[in-house]
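Only one chain comes next, encoded as structure tokens, the form predicted alone.
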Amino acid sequence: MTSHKVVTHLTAALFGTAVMFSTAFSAHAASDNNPYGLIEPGHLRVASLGDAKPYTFTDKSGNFTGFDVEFFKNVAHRIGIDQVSFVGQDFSAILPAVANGQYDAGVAAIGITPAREKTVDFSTGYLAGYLTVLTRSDSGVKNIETLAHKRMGVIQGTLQESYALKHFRQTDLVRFPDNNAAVSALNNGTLDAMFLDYEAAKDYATRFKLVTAADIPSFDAPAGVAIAKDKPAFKAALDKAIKEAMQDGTWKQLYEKWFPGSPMPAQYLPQGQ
């Protein structure tokens, strides 16, 4: 081999090594820049609901607000992210969209259940509450027993749907994509009742002069932040931030703001309160 060829091959080898090193360095830098594996570093895209007051809903200006929204933004700030974008989805579409990477997280008072954990991972729980049977005063639904052979609306993919399938076997369940559609059907007489979250039921009862037929405790599936599988650093950061927000009183302050007068789970309060 001539000296020219030796130099050429040596140069190519050195260049290849440099490219490999540069690629490895870039990958490492990208990882450092995006430790939580977000779609866009420093920006959280969140799938949510626009009509689940007081958890997540859009105000008159079209901006997302509510307990879950304010709490998650606080949690995001604690892990170093202040750019958080909420996008409205049908409830049943949230977890698949998070699982396939369309969104970084799902935040909409999403109860943690074994079935849902097959699709996504969850942060530690941050909220627990009650389920309510909401009805009209003339429907004939007075309690759980009188739901038999009645038409009751549920939101597809929710804990309420799962609970109703298990416990209200003689009730005719009608599935809807969101609360507003179900309430409309209840008001126009298509439904006899609807099954929804306690806090949302209070708001609808006030707005449309509806009545409560039953309140059912639901502390076995607390709400958590849904994230894609195999993101341990992201989950660990969220868990740590959520616990900090509970311990320093932020969670309590937001709960009192959005759920005035509602029962307050002791496990989410600062120690000693």
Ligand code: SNW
Given for the second form:
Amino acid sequence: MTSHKVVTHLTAALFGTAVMFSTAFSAHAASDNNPYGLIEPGHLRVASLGDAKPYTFTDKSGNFTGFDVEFFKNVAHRIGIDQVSFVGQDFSAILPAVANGQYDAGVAAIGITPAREKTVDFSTGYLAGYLTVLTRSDSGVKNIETLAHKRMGVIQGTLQESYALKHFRQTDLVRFPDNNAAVSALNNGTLDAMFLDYEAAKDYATRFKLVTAADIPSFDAPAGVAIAKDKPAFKAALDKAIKEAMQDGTWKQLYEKWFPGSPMPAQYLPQGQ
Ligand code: SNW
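Right, and the form predicted together with Deoxyfructosylglutamine of this protein, after the form predicted alone?
Below is the entire complex, every chain and molecule, led by the chain shown above.
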């Protein structure tokens, strides 16, 4: 009897593991009660960042907030989902985790590029802006020319990393997992500059008295919601909801709330009014 019980428990344990794996690592097919093919119907699990203020960040109580977070929750509501859980990741982990089905979506000012579209699909774009070189006023970095032979931080897997590799060939790149780590290195003098998204740079500049040395347009890679490939119903629903949120002025209201004073791309504003 005893040995039989052991076998039963072992089987249950193995079965449990198999279920866990299939939940975490397989793409979820759409079905009648799960039209968007989510990990769990009615619940959106989102990979994000805790330190990309004001796009996505955690507030003092540990809750995710910011432009991307509030915009995505509004879009989720429009497709009938109010349970949205954000989890902070290193930027370089977000797209692989979305691609293999550990999350339903990735939301973190993630620019849509052909290279990324090889592994994930994206919603229609919802944000377009600049990449910014942030520096200390005493660093000697004044512009792109004076970046030569300086140490500049980039976050692994970002467009800033690939742009710098291509265009700032004389600059020594230092890779970091996240914004906070790179900004502390800039503040303590380990780095001369750091390359990140415009609005996050603006926020760190205010917090730590840092300055901007260059803004580089990244309008050809607007941010989108990353989702696993082959989920046409999910993508169509997101796209429709995003366009509605732009047309009824929700996008504009959130943009003005989170990015006050920033230039507003006209393509996301209500049309024909
Ligand atoms: O390409 C831009 C886009 O135009 C907008 O300004 C929002 O940021 C971008 O999507 C670029 N974002 C970086 C990237 O996609 C870094 C993302 C991050 O640090 N969270 O690699």
